[in-house]
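Given as structure tokens, the chain that follows is alone and in the form predicted alone.
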Amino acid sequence: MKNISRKVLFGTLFCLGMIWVPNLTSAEEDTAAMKARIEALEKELAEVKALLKEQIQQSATKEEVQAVKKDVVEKVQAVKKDVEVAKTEQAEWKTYDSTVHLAGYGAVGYTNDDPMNDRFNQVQFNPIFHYLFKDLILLESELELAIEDDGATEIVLEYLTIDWFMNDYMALVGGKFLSPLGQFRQNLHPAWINKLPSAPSGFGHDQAAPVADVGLQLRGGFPIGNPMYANYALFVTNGPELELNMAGDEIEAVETAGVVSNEDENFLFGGRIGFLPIPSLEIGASAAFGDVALEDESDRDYEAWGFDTHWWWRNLDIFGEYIQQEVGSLASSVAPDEQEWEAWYVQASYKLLPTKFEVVARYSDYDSTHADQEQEQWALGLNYLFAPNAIAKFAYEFNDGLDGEPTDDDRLFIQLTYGF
């Protein structure tokens, strides 16, 4: 009767065995190794009954076959409790409420200004991370890794906000978030969508055209009617600060990066709106109204507008886009005079199909109360489509600015990006 009971007892023992032992990792085990174990203990508990009805029919009185009878039943049950147990981690492991995604792009230049001044002077690295839990929140977020002149690593964060999708027309999105004002700046700077290595005139950094906001976003879609469809943005942001010239009499630029401060204690409001009368076709208008104010100053207006259009056609492109910000004059201040920056530019690009080749073509005028800022460019450019994500561009500017200042010179690129 000991054989019989160590025998029982060890098949039973080796079944708990397979199921607690490996369960110490099961939380790093893959959903076929899983399958793989529950498949083995249900083999193991076969074998358990067997050899149970087995042995039973071998013992020599009832009382031996009870007790053995008794032992082995709750041992069973033991394992089938843990065989359900491991099912249920199964179950849970193929379950999942989150979503992680690494997107971004890359890009590396070569500029040449003028015979004085032939560099490389672009590497840079954009990481774009998503994390999605279920189909409510998402956490989104863009950061730029470059090196500077003096060989240095600059690390900037381009956005991060938390989305939440209130519905299928609506999302609230709060932290930084790049300007809704328009086009360019929201959806076409990336280097490998931008069909240019460069920026258009007045599109750039503390130029014409904001470039980021820290604060809520209410934004969305919504049909109108088949096949008229329209977007939207409203937002209430920190706002702008303004940067004076290095006499310190005027204002010399206003600064958009995103910032968590807030010194004039006023916010600024705004939005985008985008019609589609057809899938081809968009039209949309920008405006942004607040007051901004120097430090230890009193407020003064600020005001922004624009409007923009993409329409597209099989291989053409076309772009254009207007953008103006203001700021109000204020008789006591050390800078009293009112500043105005104004942008425009109008683009189109053609794939020269079926080759991998596409030819682009850019005006831009950037005016300014300032005149070494004001610059009018053409832009040709020529680039080759490894993939729509893997670009080779070549390009050249043809500027025209202040005789002496940067903006009046000519500029030629060589660009590769790459996005993933």
Second form
Amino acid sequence: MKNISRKVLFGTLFCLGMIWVPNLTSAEEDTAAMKARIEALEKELAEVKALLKEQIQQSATKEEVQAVKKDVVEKVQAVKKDVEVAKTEQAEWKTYDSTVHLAGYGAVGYTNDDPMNDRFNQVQFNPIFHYLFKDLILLESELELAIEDDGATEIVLEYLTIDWFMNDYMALVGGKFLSPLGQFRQNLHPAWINKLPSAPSGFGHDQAAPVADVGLQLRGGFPIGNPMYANYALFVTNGPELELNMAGDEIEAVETAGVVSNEDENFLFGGRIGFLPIPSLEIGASAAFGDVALEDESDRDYEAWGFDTHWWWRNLDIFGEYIQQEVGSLASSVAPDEQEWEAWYVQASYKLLPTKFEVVARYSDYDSTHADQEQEQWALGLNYLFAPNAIAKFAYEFNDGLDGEPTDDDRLFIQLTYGF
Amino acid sequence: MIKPRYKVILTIYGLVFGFALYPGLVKADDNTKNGDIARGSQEWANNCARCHNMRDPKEFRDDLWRPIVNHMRVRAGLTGQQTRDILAFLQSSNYTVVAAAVEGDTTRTESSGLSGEQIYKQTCVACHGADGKGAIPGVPDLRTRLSKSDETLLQSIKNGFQSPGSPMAMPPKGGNPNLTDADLEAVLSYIRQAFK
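I've shown you the form predicted alone. Could you give me the structure of the form predicted together with the partner chain?
The complete assembly is shown below, putting the previous chain first.
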């Protein structure tokens, strides 16, 4: 019985032991888990603290950024304000009724004649003034200041006109203006535009091509139909004056420098029409009619005719022009004979792009009833373009005139010109 | 007593004067009081080289170009509309990239609605020519430039470009600041297709 009880007791204890031991293992695990959780929480807390610290630091950086941004905005606003002021000033200038502009050109040059006669003979300055009132009235004037052989400075009013833009197709031009007959004298003679240092034979002062006159002119252009277009100039002026030779028995030249007197009380009427069938081709025709008279003599006829053309294609430019002036005969005059001056030229130039060089060739011929004035000329040139308006020119003229006359001398030119 | 030939001349003067006083008789194409940049680029290319070497639009400020073009109007026998168009082109072509940035113009990306061909024929053709070979001295043949990347070419178009040996630089956007980035891409696409 006792053994049975002991067995029961041991059995019971064994069972209880079996029940208790697992419970003991579970508690240890709970403790470890709790410990781990605490550690994890502590870690998370540390991380949160770190994050908080970082956030605090970040919020501080943002403030700094805000400060910088504010500074930038203030500076941008200041710049914008400056720009607005500048724009306002510019707008004031733009809307100002009168605008002034100074243009012009200058040239210096060296010439060597044949036989040897070399000198630095060109020092020339041509300021051009533009005064524009709205888009209605333009005053434009060119002076020519040049040093003469004796060192004196010659000042010439090349032109001074007041131009009234009457409508889109016409401007009324009054004053002294370059002769609208042909192209060379009115548009191509400025040193920075002329491809050669000299004018074509017959297109200089007191030769075949009229230079300037004083009076009124109507100028403008009108479309004929895309792309055709025409331009025109009609004028009435005081007209030319006649110059006698030394003997006083022949009219030696027609002076067309532009005078404000009109002693013979005759006006000159004339004009030019230019036609552009395509934009790169211009064909012009010019004419002028009037009477002229020597002092205390009767009137005699005066006529001028001209044709001009210009064609260009990419780097190639070709100009051609013909001009003629004629003074009629008058039996009762001290210089009774009819006189005629005639000149023409053809010029080709080619830009050797992409270099800055340009080659030019020109043939010109000047015929006159005075043999000592006549000249046939070939001119060859090489230009170096520092810029389209700053050019160094090297040219040589082969001249054929009356033996012993300056018109027969060949000439070498070097010229530096700048248009502004 | 007026001689018969002077009567003829005076009659011609009268007719011309009367013609001018009634400008409605003249049928001007697209005649407006405002200058047009695209027409102006063509008129500039057509007319300025009639007498002298082409001058760079950037040589003068906007206000200075006004008396200059009016002077040229008298010299070259231009119409008022041609003058205004040329002025608009010159004033837009001296527009610098810096100025564009201040105006906030460089951020525009939307298309103007024009095709690349239309943009080319309005803005580029005056200098580059219908065949892309160059219409005025110093403008290179576009075909010699197309080996460059789109990015390079777009930068050249956008900011302007000085070709070696050319007397003047192409102005930014060909002188038309109204062109957007999309327009520039369209015109480059047309150039690549038309002049390959």
